[in-house]
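Given as structure tokens, the chain that follows is alone and in the form predicted in complex with its partner chain.
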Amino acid sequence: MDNLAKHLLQRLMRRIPASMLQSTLDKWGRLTAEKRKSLDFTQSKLTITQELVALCEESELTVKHITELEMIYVTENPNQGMWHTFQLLDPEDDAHSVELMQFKEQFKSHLSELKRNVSVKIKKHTDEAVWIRVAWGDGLSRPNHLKATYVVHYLQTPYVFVNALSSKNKPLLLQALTLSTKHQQIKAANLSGQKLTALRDLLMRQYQQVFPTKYPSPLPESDQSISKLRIEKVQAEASANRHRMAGETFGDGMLPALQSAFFQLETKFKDPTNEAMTQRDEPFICSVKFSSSNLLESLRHCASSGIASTPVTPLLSSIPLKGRNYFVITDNVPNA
């Protein structure tokens, strides 16, 4: 086992939490059951790593095998790092019929035409996602396995999620993706975050959504004469309306755990109590970032509790409706 493979394995072991080691090694399957049983997982991570390196050396494992292990770990634990979303546009006539084998061949072939010395691994995950790992080298150097790019794509959808891609390699990767999926264009989808599953769920609408109805509650019966009841009824109605609109805008039940949204505002300042500022021609430049452990649930709660006025403004409803979390708002494009 060469030094690079050892180094890669040691670094990977630092990344994998102790609780996940055993299951990840089992899935990997490159070590015999006997060898795996010989590892004592109650020891310190450092000790386990040393023993694991020794076992891998015995089995004469190489960099290729270690990158497999890394890919298994990342695929099972995708909510790390920063994922950026891209959208494929202008599909060709046969784009819909691209299937996995074809995509794999085409992607590898296109990418190696664009850049020499890239190492590509493609695997289909159980949930139909195609995972791609790319280690980049160039004409002079071997692929750098320490800084691999990961790509996730669901065939037959226009979305691609990318992690750890340098600006140098970006045009190459995007071109290879566009060609191998038989599209003509690809653009940034303005949706980024740490949790791949949240981005994916947001775009794939895999969460429960309430559809607006014309008659949200049973039609009213004969009126009540007691005014207190009426006031409570009005307030209860207002609250029920807020809850309904909040649910319609953001969805019901559990929502994808999007963690932030960013708005760059370049609009004029308009406030009837401040003439001087309202008369200015130049925009009032500012930015707003919303963050939360679950942004959509926070916003939904803002709407249902009245902190956000309903109906919810298009700026906020665009997040779930358009599946994006980065916006530049100018006076010409109020809805971005």
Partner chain sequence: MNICRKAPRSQNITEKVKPEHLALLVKTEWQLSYVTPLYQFRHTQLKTYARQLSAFIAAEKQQGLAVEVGGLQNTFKVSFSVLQGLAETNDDPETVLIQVQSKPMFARQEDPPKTVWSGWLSCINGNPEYLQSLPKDFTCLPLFCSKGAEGLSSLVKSWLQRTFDCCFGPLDINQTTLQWLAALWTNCHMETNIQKLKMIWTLPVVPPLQVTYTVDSDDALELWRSTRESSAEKSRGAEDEVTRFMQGLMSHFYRHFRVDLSAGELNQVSSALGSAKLNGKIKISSSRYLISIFSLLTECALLKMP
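Structure of the form predicted on its own, given the form predicted in complex with its partner chain:
The text that comes after this line covers the one chain and nothing more.
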């Protein structure tokens, strides 16, 4: 076990919560049951790490085996780091028939042609997601396993989720993905966040949606007394209407826990009394960021409770409708 493998294991042990150590090592399966039983998980993290390193050395484990352990932890705990989404475009006629083995062979082959000294590991998760771990080398240097890129792709869908990808390696990865999935192009989907599951659910519509109707839904009959004041009736109707419109925009069930949305306004200065500023070619830029532990749930609550006006503005309703959380608004031409 070389120094790189030790360093990688020690760093990984710092990331894995103490409560998950035993179950994660059991899933890994690179240590015998006897060796796993010898570990006392009630000890400090430092002591457990030292004992684990010794056991891995005794078992002659390598970097390859440690990266397997890392993938197990990351796939089971994907809501970490910043994930960016991409959308594959212009599929070839046989794109829908690409299977896992074919994808693995093609991806490794294309990436190896584009980049020397690259290490690729691919595995299929239980939810049908294909997970890819890429460690990039530089010139004649070995792949840097301490700064690996993670990619998640569901075969036969156009969406790809990427974590920890440098601008230098971005075109190489995107080209390999485009070729191995038999598409012509790939573009940024303008959706990012720390919770991979939320991004996936939003893009792939894996949550309960309610589609708006042309006519308002009838309000449920009220069993209040006939003597109810008119103002109470008006308030009840207004509340029901707000809930209906909020539901039509965001749905009625659990929502993907999207944590942020960005809006950037680019507009010309308009003031007839200030000719110098009005004639400037450069637009004024204003950025607004919405943040919440569950942004869509917060927006739905604001609309249904009357904190925000209804119907919901298209700027906010576009988040679930278009599956994006980054928007650029220019003069009369929304764009991204």
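Residue numbers count along the first chain shown, from 1. Rigid core here is just the name for the largest C-alpha set that superposes within 1.5 Å across the two forms. As the structure is a computational prediction, the values presented were derived from the model and not from experiment.
After superposition on the rigid core, the Cα atom of His301 is displaced by less than 2 Å between the two forms.
If you fit the rigid core between the two forms, you'll see the Cα of Gln279 move by 2 angstroms or more.
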